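Only one chain is shown below, in structure tokens, and it's the form predicted on its own.
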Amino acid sequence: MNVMGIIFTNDATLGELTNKRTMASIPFGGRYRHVDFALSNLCAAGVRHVGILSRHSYQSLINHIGDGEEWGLELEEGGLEFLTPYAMSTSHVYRGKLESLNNAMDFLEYGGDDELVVMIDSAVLSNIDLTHVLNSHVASGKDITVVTKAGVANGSKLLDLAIKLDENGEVADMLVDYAAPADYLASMDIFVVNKMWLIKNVQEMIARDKFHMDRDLVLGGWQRGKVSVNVYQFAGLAMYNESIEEYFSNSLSLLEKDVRQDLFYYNHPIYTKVRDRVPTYYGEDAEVENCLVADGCIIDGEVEDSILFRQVTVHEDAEVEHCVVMNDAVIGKGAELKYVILDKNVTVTPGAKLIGTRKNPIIVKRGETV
């Protein structure tokens, strides 16, 4: 069974922390990119022939994944494909996942002997076995697979597409953009089609002024009766990085050691690009306490409860406490930051005091200095 993969880069945003980089590109966990979690799951698959779908600002996502030689794509025929259908486009203005697709319809067209296509959107991190995935869609005899959640939706969370099962798991009811209540099913942003099918559809959707996947071809379809939906439920880790406070709370959770295990570990390990950096440097005053700290910080001060990415230094007397830090940021001498996201390469002055909240942390661009 050959397989194709899609991975959708800008259909989310995070507000500053997308400002110049992709919904892909944003790091995590002190070492990784959202990408990574979407590249590692495919990969353990056996999907060899990937195309990334980029909208704006993907240099940085091009620069961090380069050929694919950490997940093994540059070894395969067909391999890694960037794929930027809106610079070839005479439509500048994004309409939906299913114009992307069809402004890239060259490479669905003629990607070799693939039979199905997994599609994967990049703000929900998993761990996910999508070889089971693929036998699940296979079996039913669907048209469409969804991979969903539980205990996700609450009634105030919005949801891209929710979904309610029958007595017998069969749809029962579908909503878009909609805060559904307990009993429904979140999707994942994973669908799995066959790709002549979907090739048609796509070209169909458009014919008819429609662009949204969630909202034109599944709902829209189910409704209509042309579309059958069969419902994945993954019973592991999900993390929903569709806000700052999400992004935020999530990205704190990893400092709990099983939240780590079930994400990195539970059915593969996440890869992401190698680089090289020399051990942290703990000064004789440190004090680190519940964090996870990546190759090449410097750290003289005291840090806690935090996520601190390469080469980042925390000069003498600084306080550091619930805050993700990215690469390259400095903090300077007697500084106080709590509840903080610090892009990369910000500098904190000596003495400054940044204090936000869980639910509304500050968050200084890239590059500033405050």
The other form holds:
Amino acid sequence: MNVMGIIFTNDATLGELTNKRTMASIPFGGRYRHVDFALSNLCAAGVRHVGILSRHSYQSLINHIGDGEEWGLELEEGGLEFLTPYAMSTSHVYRGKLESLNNAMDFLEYGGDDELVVMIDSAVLSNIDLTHVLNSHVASGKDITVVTKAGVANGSKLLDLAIKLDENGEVADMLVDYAAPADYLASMDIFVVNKMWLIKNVQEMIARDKFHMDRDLVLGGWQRGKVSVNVYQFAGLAMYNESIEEYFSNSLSLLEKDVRQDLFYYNHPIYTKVRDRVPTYYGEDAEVENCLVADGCIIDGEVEDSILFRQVTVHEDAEVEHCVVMNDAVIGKGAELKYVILDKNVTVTPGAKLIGTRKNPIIVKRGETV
Amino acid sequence: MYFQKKRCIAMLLAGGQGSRLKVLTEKTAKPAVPFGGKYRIIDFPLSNCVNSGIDTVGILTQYQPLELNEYIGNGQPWGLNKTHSCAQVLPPYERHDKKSGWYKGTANAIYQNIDFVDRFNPDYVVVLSGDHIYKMDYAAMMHYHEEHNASCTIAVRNVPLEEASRFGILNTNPDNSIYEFEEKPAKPKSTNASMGIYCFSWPVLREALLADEEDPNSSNDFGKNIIPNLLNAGHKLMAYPFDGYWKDVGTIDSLWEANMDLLGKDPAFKLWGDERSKISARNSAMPSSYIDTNAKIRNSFVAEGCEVYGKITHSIISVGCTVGEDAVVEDSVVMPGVVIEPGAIVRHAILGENSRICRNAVVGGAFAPGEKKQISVTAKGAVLEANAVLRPGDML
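I have the form predicted on its own already, so could you send the form predicted in complex with its partner chain?
Below is the entire complex, every chain and molecule, led by the chain shown above.
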């Protein structure tokens, strides 16, 4: 089975964290970026031809992924392609996934012998065995397979696509951009389709000025009886990083062993760009409790219930609690941080005090000094 | 095939058995022995090469090469996989004229690979050992060699006079030119110890290797044969003084000490460095380390992929290790993949890769200041049963 992967990188935003980067390049879990999960899932399923669709702010993403070497995608044939607006057939920035796929038609059409296409968004993180999804798609004989997760819908979380099944496991109802009740399954924004079917349907949709994948193709097609939908339910962990509050609480949930197990080891390793850093050094006065710590840090202060990315320096007498501290931060002597997200390269001056809340963590923008 | 001419290439001697590292090198070549939490010994000379602008490295292997070959792979972690750069593993091979087979000595290993060196037509060849921990700019040494118009330049370090008889000693004139080489002299005349790091002008070395091979009484060794022969033939040999950190990690004690030298606020040997002194290693895809609420880590390095629930003091914990609840690790080197179960106590030890210390077992002991420390060692994959004791200085 020849399979092509497509990763959507900025169809959503995450407050100040997506100011100058795509959803896909948001740092997560100490050493990863969102896109690492999608790429590693594709890589583990043997997908060797991946297109990455971006519309803006993709510099950090290109820098992170490079030639795809870490995910086994630096190939003579197939491999990795960045599909940015100006690299595609039209030069305007697309409005929805269908339009972006239409813009990437060359990539789809010249995809060699690929028969199936897996499409993944970057805001829902999982460690999923996609071969099971692909097999389910083929066995179902349906037009499109939607990967879903039970227990996410709760009547208040806004879902891109929610599906209710009848007692036979067939689709009974579908809702788009709606806070569906708890008996609905939430889409994980992972879809499988036959490539030729996708090409035909994208072209027909665009011809009718329809560009929204969930609303126009899946929901609209199903309502008109034109698109048959296979629903795959994923039993593992699915992390929805769709708001700052979710991002923050999901980050801190990695301090639970089961969550780490499900996200980092469930089916396969998660690969990321290698940064050669020395191991982390804990000084004579370091107090580190309940933390996830990447390589290259130097810790002399107190850090509790926090995530430290690579190369973070915590000076003596600094107190860091319930924080997500991204790469290269320097936290000065005696500083006090609670419920704070420090974006990359932030400097916290000695004695500075920043106190947020669990629901509203303070975000310090990339490169700032506070 | 086209080979770009190189000004300087490196030949890295990585074939030694390292028998003085005992159980640690039973199944692993010495250069592949883990060091400093995420490195292997060979990362130091390899990274030094890259940091010195040397992009072609021949690696001479012989003993237990599988793991070492896998580790070096295509040289990608060190950036040695480009069109005109390489990390070429050179194992012994069979040749039509039978002047081949196992490498008989360090000089013979290079002799058997003269064809490899000739491809790059280098002006200079740097000969290195795969069992030293240090950071050094070989380019600076090469410039020194060139400036003094030498045939061979040997890096030397000053050692205390009372220890000098344990080393190869180079007796020099005031201008650092060498007039005599003495291997482990009973009465040393100077304190310039050879570091086993050589820079040769390739035409001179090539000729010396050919002559050495013709001598049936030679032990085909750089220190014993090549260097004395060059001196006798009237070649200009220079001593290149080096005062940075350098450690031969050929013994259990020195390997343990070199790891301990990484620790402290102002360590004897700094792992941190800028781009020009960065040590690169092949990385494993492991998540960040989890440090539990009850964990206590002081004056220690902990690499990625670890789960720490116990107490760690003055130690090196390598990638992918687990330190269980109420376990104690002090003054120890814990190699990759080790599991220390709850309640176990480890002091003054080197725990080999993937070894397991079961519940409440005790490894090693404490020593009074000034007392000779005896290091306990576990072999790769060894298991110390629950409640068992591995005494100070013992091996498993």
